[in-house]
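In structure tokens, one chain follows: the form predicted alone.
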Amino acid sequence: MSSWTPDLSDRPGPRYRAIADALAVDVAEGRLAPGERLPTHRDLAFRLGVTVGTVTRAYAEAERRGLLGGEVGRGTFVLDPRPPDRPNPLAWHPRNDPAVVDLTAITPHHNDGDTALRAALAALAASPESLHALMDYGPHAGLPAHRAAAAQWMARRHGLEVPPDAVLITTGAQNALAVAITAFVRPGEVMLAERLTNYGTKALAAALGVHLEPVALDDDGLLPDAFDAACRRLAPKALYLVPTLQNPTASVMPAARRAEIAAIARRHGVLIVEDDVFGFLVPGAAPIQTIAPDITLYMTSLSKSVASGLRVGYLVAPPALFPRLEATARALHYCAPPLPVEIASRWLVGGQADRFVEVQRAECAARQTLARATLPSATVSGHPAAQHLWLVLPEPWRRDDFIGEARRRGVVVTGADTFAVGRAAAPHAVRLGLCMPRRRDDAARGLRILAEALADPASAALSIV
């Protein structure tokens, strides 16, 4: 067993949060190595000399920060602040390593993409006029035409009917969201989300310096009346969500519920910013916005449906907000660069993005199909149109064991941990991105070491925490 006794005397705060900083600090620098036993409960605090409840709760938050595990009978023990089996949430995986299936990620099924871009630079190749001026500075809120075809494609594919002078281009969802956020949250400010969201949502709130606070789900969504205590509770700004093949338990909500959450927005005076990245794989599912958009900020992109390296996102606002979005648009990034949104743009109008919808929801079926297929049917959660499916591990696995066992058995799932909004707790559960791996037999491949081992209860037993 460990020695160590931090030195708590510089650092100011709550003491458990000080011991868990100081912990923090010596797994860094080395002090602590991974797999060492640190002391008991009852003996650090007598070193300390503070409560034991105050070292109980120095360890809970520094198991929290995935510095700590225990185990009954045996005591806490420092973890590898990020062992070989736990991938970085936040990190860009290739796709080049044969050997292991990568289902981390939520990306689009590769289509005919190069051929359509080669055409297209080949054709602004062709107008010098026209590649010249692309080439310039353009509108904070994008050049007229692109705004038409965005406006066009979201009437065509997300159900949504929108002018095009309430369109802001964007680059990507994720910098929609930011000057969204930044637009109308200021740091401190209260911002609600579902209990497991997008970790993009997550990081950006933190470096923004808003207050991100879970708001609980079912396997229809948002729950309305978590959302209102919610309102109630902590006077909130904005509500971020995504209705629609939500991330990551690919649900999508009710009709009906979508006008109850629209109805408590309005009632508090809560801004609703909406997702609708995965709204083309759905048709018929009608936005938010579609029920109150004077309160509602809607956003989507061509990262899912037509190509993520594009970097096209839309903004759609309502006329009393979008001045101040457009500003906000300036400050953060001048504008959206013109030439992949010309090239975007003229997918949409050209047909090209339609045809590119079509393929990822075909593969999106096949691959929905394969995997239910392959799993235990007790095990799948989620819409069978998406792009990814949950899967609600059974007993006797835990989550960190089996995304451990599923990474020696050469398959990379992300967590449920990932996606956990504050402290909420994480369910047993891992995300599963069926179209990340280019050919579909890889996915199957994938699936079925994942059906492997959750049929090995015995690997479960094996690991230590």
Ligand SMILES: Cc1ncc(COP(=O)(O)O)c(C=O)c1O
The other form holds:
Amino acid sequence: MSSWTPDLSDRPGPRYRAIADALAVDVAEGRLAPGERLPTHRDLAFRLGVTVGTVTRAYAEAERRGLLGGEVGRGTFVLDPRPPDRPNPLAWHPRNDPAVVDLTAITPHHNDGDTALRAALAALAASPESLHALMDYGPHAGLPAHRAAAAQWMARRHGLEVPPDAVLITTGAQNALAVAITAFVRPGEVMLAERLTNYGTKALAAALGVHLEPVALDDDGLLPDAFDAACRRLAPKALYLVPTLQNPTASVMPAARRAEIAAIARRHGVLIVEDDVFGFLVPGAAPIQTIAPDITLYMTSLSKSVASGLRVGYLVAPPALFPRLEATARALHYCAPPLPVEIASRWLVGGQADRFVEVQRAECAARQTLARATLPSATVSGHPAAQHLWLVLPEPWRRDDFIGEARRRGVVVTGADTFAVGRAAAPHAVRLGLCMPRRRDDAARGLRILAEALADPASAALSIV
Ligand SMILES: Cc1ncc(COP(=O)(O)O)c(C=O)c1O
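Having seen the form predicted alone, I'd like the form predicted together with this ligand now, please.
Next comes the full complex, this chain leading.
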């Protein structure tokens, strides 16, 4: 029998629910395994200093959430949360091919949120007063409670102190970007971006007819002098950038350079569009928004920390710009769907999202260590907290040859040209989404294969005559 004794000290609210919540987390995070027998009601009550009735109620709640089962005379057991083997009707992605190690995307480490989701759905089902509001249209900027939860989260995890009414809820950072650009950059106008940038931004600019123009970057991110020169030459409307864990190079811009960029933008009347989807991975990297809140549109999301499928993002704007964003959100999607935002907000307020972040950060650190131990050190670039890694190819490798060779050996990666703005030559480098394979072992296998390929440049010679 397990000696499971949860720590309830940071769990406010009724004790029975705190016990059931702790149990859900411990099952999700593997501290309680399927089949494990739980302490008797009397034992656990004694250890926690609660009544036996409280434990009985807690176990009943956990049973209702599908976490526990019991048999008379045999006690209470942790149930296997996995459904029996049957085809998954929702599977769609080629990453499900077990023969291929797919490192193409920056996805978070799979955090086993299934248990948290089951618990959240059960809790929602038990609060009918909320359900009605969640089935209705919401306000364009989001429900007040959701904006308040977002503001608290950004203060805690992104170093951004803003009032809830500065926050517009979106369906992910991509949608926040769509709202921001649609609102403030007209078709045919110029927006600057790092020379290598988030592919979603390139796609959006193309769809909206916005001219994206490249600005040089180095190991610390966007170069201030190049930005200044581009402002003089092109009179841009806005600058889009990812100062923390830049996509694709994984650089983190130092504080002094952030201040320089803000000063240049102010001098030229350029709006800063700051994308901080990875900010939670680098505590202390203060967003540019904190230096120049009046000229910055700031966006982040829960895609990289909690779950990308919830499609929950946040757009922060100064009061003078907010009404135009709200009107644009209304034009594009009316409002973000309240149901997933409610689930996310419960996790933000209840502490579950913080636990997801801790799991995420630990897994990123472990995979980065693995990558740095496996790949030649001269090829590895980027900050070691990132979910991705920038692999700079050594001579004589050319980017496309390496991508082809890696593919032949069973690993897929994304080449620098995917991220290049404009038609200038892209570097001989590739991006590795280290957290994309669900299992760390698969990531390790992929990295070993890439290291072998790098060490064998003869394989770059194609049979072309
Ligand atoms: C820099 C950056 N911004 C935005 C996004 C899109 O985020 P979301 O899923 O919140 O739309 C990504 C996704 O990879 C990204 O890397």
